[in-house]
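Only one chain comes next, encoded as structure tokens, the form predicted on its own.
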Amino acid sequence: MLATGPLTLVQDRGRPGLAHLGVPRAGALDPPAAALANRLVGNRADDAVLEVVLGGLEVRAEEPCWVAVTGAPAPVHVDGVARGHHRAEWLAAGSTLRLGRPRTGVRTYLAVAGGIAVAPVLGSRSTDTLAWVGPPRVTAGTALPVGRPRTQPRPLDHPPVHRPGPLRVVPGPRADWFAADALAVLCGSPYAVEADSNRVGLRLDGSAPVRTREAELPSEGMVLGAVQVPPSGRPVVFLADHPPTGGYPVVAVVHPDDLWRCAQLRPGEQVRFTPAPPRPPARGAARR
């Protein structure tokens, strides 16, 4: 490892289910990027992946191996040679991959055919930024093992889809706590995201649900997605490392389809959400 720009992660798919041990599930906050790019080179879905914030990261290759770049756009050059994303791109003993600061989004992903085999802690490879669980941030020096290829690679056989427009959100366990408007509210206008978002939520400055019980909030199991709103009035939306607990209000919960545009949004960039429609009824459900 050359250099790893302002954060590079190891990431599988997390460690869910150990909540009520008080342990984050962590995982890759761009889920479809990370299998991505694993699908490409021949890997397993939770085979382990670099997240890599703002580019910046540069790798060397001690041997040659087959690697596939998703998520953020950010420019690849291998030994100054200009690459690709959504594609395997094979990297000779000696090359060296550089990742430039994307156009847009935030969260690029590096896979290698084998998947990054650093030491499983409590059955994942992935690092929780909250309490630090799991294998240590990767920095400039750091020489990361890589797994046995199980498949060759494989081309990309569609392109990405992804769904335009704000975040779908569900009402929360404690909607009840607000105002009647306080969905409305929070669907109503749009919200900058603040500079301090991490892997741990995505904080946002807006218009404020306003609350109608001022009583102390026990704390209580928090789900990936919760849109809690401290006493600031500002909400925030707790991703793959938040905690298990929280003492303050949820409002909503976000669509479990759209929490990945949570990784790509940029400090300034607005965010909107909107009511997700009902569900359907499953199929052969009596009728009234």
Second form
Amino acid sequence: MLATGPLTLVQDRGRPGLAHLGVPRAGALDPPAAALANRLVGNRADDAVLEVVLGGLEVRAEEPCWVAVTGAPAPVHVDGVARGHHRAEWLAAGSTLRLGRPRTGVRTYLAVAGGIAVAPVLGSRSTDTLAWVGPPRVTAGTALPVGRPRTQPRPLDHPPVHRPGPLRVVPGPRADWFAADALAVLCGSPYAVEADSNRVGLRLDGSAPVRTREAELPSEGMVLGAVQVPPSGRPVVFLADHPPTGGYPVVAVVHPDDLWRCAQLRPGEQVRFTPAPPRPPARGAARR
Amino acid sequence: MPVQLRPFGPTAVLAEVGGPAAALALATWARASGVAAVEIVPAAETVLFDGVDDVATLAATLESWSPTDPVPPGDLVELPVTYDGPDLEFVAEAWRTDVAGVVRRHGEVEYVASFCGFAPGFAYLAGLPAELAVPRLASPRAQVPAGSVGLAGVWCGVYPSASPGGWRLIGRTDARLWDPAGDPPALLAPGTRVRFRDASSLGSSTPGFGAS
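Would you mind giving the form predicted in complex with the partner chain, to go alongside the form predicted on its own above?
After this comes the whole thing, all chains and molecules, with the earlier chain placed first.
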């Protein structure tokens, strides 16, 4: 690692199943982008990649390897020559890959054939930024081990079409702690992304759903995508490093398929919520 | 019905049971009976079941649970405590006793880890009677050392790592409460029974991780 930009982390699909011990799930914040990067270089979906916030990464390949870059469109240069996103690129031994600042989005993913092979902690190589379970953040000067490639790169894969869109929500478990129009308020006007948004939560400024029950909520388990409304009235969408329990009522829950958008929203950008259409019963079962 | 279910997004359900003992009982029962959920998270009055493929089937399963179903007792962990916390005098006054009285009262209770939260391995230990409840600090300390034993309301807790905290600190333990390489990584997983022992009246053995 020659340079890491504002924040570079190792992420895989996280460590679910430990919330009852107080351990956040962690994992890549834009799972489709991380999965695509892995597929392009012939990795398994749960191999570890680098999650790079706003570019600035500079790495030298000690050994020749295939890599792939996905997510926020940070310009890619290898030894000064422009390379592309969404395709396997060959790094010769000793060559240097640089990620510039992306024009849009926040998080760029770099997969290496064989996966980043730092020692797993509790079954995962993901860094959790709430409690700092997992490997430390990546810093300049460190050498990251790479696993043995499993297969050849897969050149015919391609990114899903990412359309800008709203976050689909269903009512949350404490929707009844709010006025009857709370979901309509949430979906009625755009919210601005606040600068203190991070892997724990997407913090939003906009119309506050009106709370009608003032009692203190005893802490309860939280899910990915939970939309908590603290006393400030500013909603927080819980992301991968969210605390396993929380004490503010959850007015709505963002559909899991829309959470990747939260990983790519910049402070100051606007986002809308929209009511999720009723789920056809067969589809949820078939998707697993 | 002893359980009220609240849907929590497409793959989770929140079971409301009314209190920590019932929440722990339901979570323990669900884990033992192999309920199909990635996460089973007991809390103060609820159990979250997350990562559930078939919420309707889970709901039907939970209906067969009764709060009176027996729960196997958890492992017993003994923690030696050096009672020298900065809030010891405050707690003594609140409990209308002296420091020796706090040490005695705190040590004669068998606690049970109801649920974890706040930090990896931080367990909310139930067992203190309601009349011994103490308020939290008005403003939290910026840094509470790892191993600090504290009280908040009727809860007792031990800080697994250094962090900010607003609990009333009565002492400290050398026991290792959180070890990512351990199995399980948390010494006080939900259901674990806990006894505190006055270290000044004991030898120097330290239970927990690393004990042979």
